[in-house]
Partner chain sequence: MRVNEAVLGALLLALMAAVFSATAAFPRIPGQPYGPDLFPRLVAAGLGLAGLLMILRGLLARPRPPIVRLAPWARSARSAGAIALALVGIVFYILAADTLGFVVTAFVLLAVLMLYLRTRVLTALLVSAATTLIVEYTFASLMRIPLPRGLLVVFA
Amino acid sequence: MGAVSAAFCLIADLNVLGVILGSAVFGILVGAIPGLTATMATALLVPVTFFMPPVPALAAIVTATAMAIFAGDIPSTLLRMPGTPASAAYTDEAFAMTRKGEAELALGVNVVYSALGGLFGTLVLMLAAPALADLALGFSSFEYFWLACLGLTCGVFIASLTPLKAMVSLLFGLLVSTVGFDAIAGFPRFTFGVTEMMQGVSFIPAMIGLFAVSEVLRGMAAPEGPASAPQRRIGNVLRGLGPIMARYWPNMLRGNAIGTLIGALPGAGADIAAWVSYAVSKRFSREPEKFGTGHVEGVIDATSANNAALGGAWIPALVFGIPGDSITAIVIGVLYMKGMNPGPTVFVQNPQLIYAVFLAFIVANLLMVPLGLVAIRGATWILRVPRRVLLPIILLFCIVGSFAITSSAYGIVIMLAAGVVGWIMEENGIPVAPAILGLVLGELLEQTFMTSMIKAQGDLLAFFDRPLSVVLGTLTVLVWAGAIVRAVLKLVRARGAGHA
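Can you show the single chain from that sequence in the form predicted on its own?
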């Protein structure tokens, strides 16, 4: 109880509450602007958090991401332009409701069910994370090796719609993670005689480049959007929610459960949670013919899922140091920056900070309803921010942040190079998230493999000696085998169709 009381004191500090409020407004602004993502909001916050103590830094990220995921629903509903990718799954459904004159109901559903989904994900995080941390204290390099393999595998075969392109992205990330000194032998690799490259590719500037700078480049390449604000007045968005909540409460619970579960999968995230939840909603609906015509049922499932996924994604990040999504990949970098190495020991060494993160989640989701209502009222103004004003400001944040973290121009070079690479990848349909996963987990994978091989004196069967490593190793091998079987079956069917 001492740690919980200390966490309450940390969050109740006026400075921390002020940071939460400011981050909430920032998250809503970023999320409500089409094309900007919750990941970008997090990346842009990193330079600011560099100068903060751990609790306000983490509270700022938690709050901004939760608000950005919700705020993405506003342009999605009013303009058919998802503010963040997490809103894309149900954009057509929500916009169809607007065309039917039900914009208030759609926005009310978005803000209320997003907050409830976020609270559900937080509750699961609070219950599951400490228990899993106790279990993880018994892990050795063998278990961490299999966990890293499982995380990389999920990122490619489960969390991605295009496994081949995701594999290309992942291998690129793993390759980049080998730049610099070898973690075991200390031998320099791929440095080309450049002194700065011996320290490796700094994680945060690369992340800022891949997500934020690539968005800037995409915005520069695209013509100015026709984003005209809706002309109709937005009234009371909470009117009529009572009967909806009474009828569709099972949908909310199902969306919350799916979102949290998918969020906890390494490499997945809110975007995939929303797509899966919307598909499940349509599959099991009693009125599937209404989907696509402005039916509120699918919106409830999906908008609950994407916010619930945020809490779920923090479970592997905090307990094992494995990112649940691109946002928690950045969070892991921030944790390292603050001296809080993610993993089970952080629950023993800094329990008050972990409980403070849980409380920050709760405060952020409780703030979502009142601030969300204000944001919906001001949607017309937010949507009129011209891109030619916005993009230079974002780029300036990126440059300042990358320089502040590395204290050298090397960070800016990494950021710009990563931005160009990220833009090229996304323009060719190659997802960026697996590359980030490879960059984050590459060192862990190599280090645990080499350490395990030294311990086992080169015996590969030692990777299946311990009970937990057997379970994790078998699960990983089964996922690999399932992916190979699916690929073979797909090839056989394609050849069969060709002969027919």
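Given the form predicted on its own, state the structure of the form predicted in complex with the partner chain.
Here you get just the chain by itself.
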């Protein structure tokens, strides 16, 4: 219990609470402005949290992302423009409710179910993470190798519609992660004679480039969005929620469960959780014909799922150091820089930090309802901020943030390069998130692979020697085999159709 009360003291500090409030407002603004994502909120926040102690830093990221995922629902419901990709799955449905004159109900559902979903995800995180950490204490390099492989595999096959392009993105990230001193011999690789490259490609500037600069470049090309602010005055959004909650509680729990599970799968985050939950909701609904006409049922499933996914994503991140989504990929980078290597030993050595993260989740989701209500009231004002003013400001934040990490122009150069690469990738339909996964996991993958190879003296069967490594290894091989079989089947079928 000592660690829990220590965690309370860590969170109940005035500075920490101030940081939480500030990042909550920041998260709502970023989430509510279409085109800016929760991942971008994290990317812009990290340089600021870099100079804080671990607890406020982590609390800031937790709060900002939770708020951003909820706030994405506001323009989605009022303007049919998802504020973040996590709201895209039910944008049409929520906007149809607005057209039917049910904007208040849709927004009320969004804020309440988002908060409840976030709390559910947190609960699962609190129960599952310590138990899994106990298990993970017995892992050797073989298990970690397979775990990293499994995480990367999920990132390629689950998170993407185009596995080949996702794989290119992932491998590219892995290749970039090999820049700098190698883990076994300490030999500087691919540094092109630049001293600063010896430490590797600086992670945070790279991520700011991939997620924020590429987004700014895209926005610069088309700065004028449909900027018509919502016409209607928003009344009391909590009215009429009682009967809805009584009727649709199974939908909420289903959305929560699916969201947490998908969040915990490496590579898939809140946006995919929302899509899957919405589809499941329609499939099992008693009135599927109402979907798409402004029916609240699917919105409940999906908005419950995307916030639950946030908590779920922290489970593999904290326990194994394997990110559940692109936000926790950034978090892992932050943890490494703070000298707290994520993994089961954190639970033994610094349990108060883990509990502090749990508490931050709870505080953030409780804070979501009052702040969310204020944000909905102020929606007209928030949605009127013009992008032509906003984009240059975001670009300046990117520059200063990257500079802050390295204290030199090196960070800005990395940011610029990553921004251009990320933009070109997205232009060609190559997803960016797997590259970040590769960049984060590359070092772990190489280190565990090399250690295992040296231990096994090249005998690949040794990778399947230990009971847990058999399970993890077989699982990975099965996912790969399944993907290959599916690709071959698709090719055969396409051929058959071509001959017919």
